[in-house]
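The form predicted on its own is given below as one chain in structure tokens.
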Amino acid sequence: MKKNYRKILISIFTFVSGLYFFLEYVLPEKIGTFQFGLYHSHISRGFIVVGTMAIGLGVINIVRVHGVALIRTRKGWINSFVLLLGLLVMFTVEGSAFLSSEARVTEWKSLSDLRAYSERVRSDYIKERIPAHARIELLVQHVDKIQASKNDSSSFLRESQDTEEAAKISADYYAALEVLRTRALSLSELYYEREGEGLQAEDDESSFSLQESLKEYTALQAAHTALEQQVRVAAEFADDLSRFHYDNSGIAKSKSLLSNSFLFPLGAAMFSLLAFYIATAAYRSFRIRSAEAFIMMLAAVIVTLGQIPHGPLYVSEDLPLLRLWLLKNLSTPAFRAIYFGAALAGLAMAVRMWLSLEQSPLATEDNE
């Protein structure tokens, strides 16, 4: 009998992978000097890559199957054409919207990250006596670069006069940027004066945090705090402005059109058709032909009347309490039992898959 080495190899990989994740879960983080999950993050990313490849293979399979039906004009080829067209359009629009959103966030973060940059400059200057004047000058240059995007048509932070709201946001944003630049220049001058005196050149007890006067220290702290607060204000306006430009871009409008005008209505239509099947199934289930059907029907009526306002108003005020008692003491335990049984079935299925006891799709009549 010819051996299916591909099936054997897949079974080995399946068993080793399942064994690794089982041991990583049950073993302690460290056993002496040995750390079992040292490369767990790398392995997890590898499985994410494999899962992504599986999605790609699924897309390729859809294109192959429906592409052949379209080329050979088989029965139902129009449905295949619509499916492939929708797949192409959604991939294009969603991918473009994702890249556009990432570009918007990147522009916004280039400004909001200046707050952390200012904190790092202050910390390095106080703790390690690293000169800060040149670093603040770089911050000023970065703000100038951001301001230069005012007339850049491809920037999400460009000036806009499209609407009154956009004009106000643009004016507030660029006014906040100008204040930010002024405060950064003031802070740069403070550091220039201090570093020009050579206070950072000595390697003795003249540490900034010990020897500088309280007045000078307070001035630097206040300047940094004002700068960081202004960064936060400018970043809020930048978020509003970039979001306005993104929401009014052609890609965002196309995405909204496909979602709100096609995808959601089609989904609602599908579920509305399913409602008729649900109603039919409910009618068949609640036909009183046995004692069990009568009990189920009675419980459904009580729960329904206890949920709506008409029940307590016209039938009995105790219906809401009776409804809660039924859900808490009868329905919830029953659902827990069902969930427990499903969990055991899932565990059994997982073990069979781990040990490759399930029928493989690669199996044939020759190698079963």
Given for the second form:
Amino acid sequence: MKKNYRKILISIFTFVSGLYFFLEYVLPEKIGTFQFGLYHSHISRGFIVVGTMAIGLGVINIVRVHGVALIRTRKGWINSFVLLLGLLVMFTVEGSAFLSSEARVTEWKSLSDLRAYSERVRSDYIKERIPAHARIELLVQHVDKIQASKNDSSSFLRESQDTEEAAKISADYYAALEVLRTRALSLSELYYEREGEGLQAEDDESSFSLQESLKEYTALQAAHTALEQQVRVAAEFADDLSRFHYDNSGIAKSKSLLSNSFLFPLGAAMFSLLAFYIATAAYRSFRIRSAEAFIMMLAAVIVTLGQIPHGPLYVSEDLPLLRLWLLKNLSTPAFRAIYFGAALAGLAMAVRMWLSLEQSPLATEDNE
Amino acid sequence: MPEIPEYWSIGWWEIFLAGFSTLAIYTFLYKENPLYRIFEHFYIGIATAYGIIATIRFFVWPELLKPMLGLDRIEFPDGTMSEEYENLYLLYLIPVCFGLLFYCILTKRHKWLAELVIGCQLGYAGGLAFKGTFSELLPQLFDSFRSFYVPGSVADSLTNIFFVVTLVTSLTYFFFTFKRVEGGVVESASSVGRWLMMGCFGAFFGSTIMARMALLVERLEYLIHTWIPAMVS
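Switching conditions: you have the form predicted on its own, so give me the form predicted in complex with its partner chain.
Full assembly next; the chain just shown is listed first.
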């Protein structure tokens, strides 16, 4: 009885999960004032998050299967050892590279985001009259702090004389920071004067004309724009410098070694092995034993020769066009015919799954 | 011709190991051997770890953890934040906790809880199938039934006729609801469809061969133009 409840609960969960996406597709976007898909992106992401949580299962299974083989020194335990070693090394290197790259971006963002800060100070000052002088002073202090990382060995924005290129990027970056600081200081002075005048104007309103206000406002706008442009320039140099430090770090080099020496070559070699087996399969398939085999071979030969330079060079210049015509007008409709059937069958299968009419792959005799 | 790195430098080791890995995989062409199996297992290990870290790096961290922890916001020099924390992100804790039930599959007693999550994912896929199928199927269906007469172009008209005939006859091949009579219309159309599908399979086969050959050529090119010169130098 208890197990039957579980089965019903699972069926309800399955149905409700699918129902939202079904309704989202068949219902209009708005029903009266109710907007059905208002939180669609969050809900979709929520379901993706549920699926993502399963990523650890693969690792657990691999470690369990190969760990046991290794501990009990079963046949092929060396392979298990190598697999686990690869897993561990890649986790360490890729994980460290990820953390390091995040730290680099965070450091870079602390500079590049000063543009958004400048925009906010200006907007707050114009719209809400929030004093800006002190806030720009804080920006100057922030730039000072960034400049202080010049000799910090853990910083990605530290000065480097390692290569001629690095020395040049460092010099450009620190020069750009200096200009940025100067522009921030002049903006701070402008605000200081303005805020001071504002206080006087409160005592004597006649001394503060509209024309003067407009003039000051334009000057502030120009100073902000100059500051923001300089932030962009400094951020570009900062990106180059931090990238240089990152690329020359031990983590980046280990990652490059692991990727370029093993991950990419092994993957490419593994998949290119199929070229040999396809060649032997082609030998078996293309022996012209029937008219159908002949048609198949002819189409394959046209497509193959039409794709390589030798076809148009040695056989016919029209081969690429013929290949394209075949793909567009023979391959496409025939494939669509298969696809239409498969898609409808897939939909029927999906509905069966949604309505829990299919047996669960995990079902055992006792919980059926 | 790529630049050959200095002997025994990291760049040289990178090339040496890349070439050696490639050759180790190709030893399988002779027969199954321990060297191939070691490199095959190593590849599985590193590819698994790479996939997991990539998922964390490109989805879990930026799309889930960062916004949930409020780390996607910027702290300005005056201590204010670039934007308000969106409390809605806390609701992501629900799918996170629910998704963690996947791990109940490892226990016998609570395995049914994992079925709950699997059921949820199957339902999600089932519900999405309507949108996925129709948004992909219908445009292709509309495009397939083309006009038999294209004004001013006999070639285009004939091409369109050929296209529709290929589609209909290929579909007929899969019709089993009609009674098929030897020499009848359905049987003849089905037979034509079979021939045309053979042409389609041949074209597919040719495309697949070329895709694999491209990988093989790339590897051979690497061995000949990069690996051998680096080893010889």
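Residue numbers count along the first chain shown, from 1. Just so it is clear, the structure is predicted and the values come from calculations on it, not from any experiment. Rigid core: the largest C-alpha set superposing within 1.5 Å between the two forms.
Shown in the overlay between these two forms, fitted on the rigid core, is a CA shift at residue 273 of 2 Å or greater. Residue 323: CA moves 2 Å or more between these two forms after rigid-core fitting. With the core held fixed between these two forms, residue 70 has its Cα displaced by under 2 Å. At residue 27, the distance the Cα travels between these two forms is 3.8 Å after the core is superposed.
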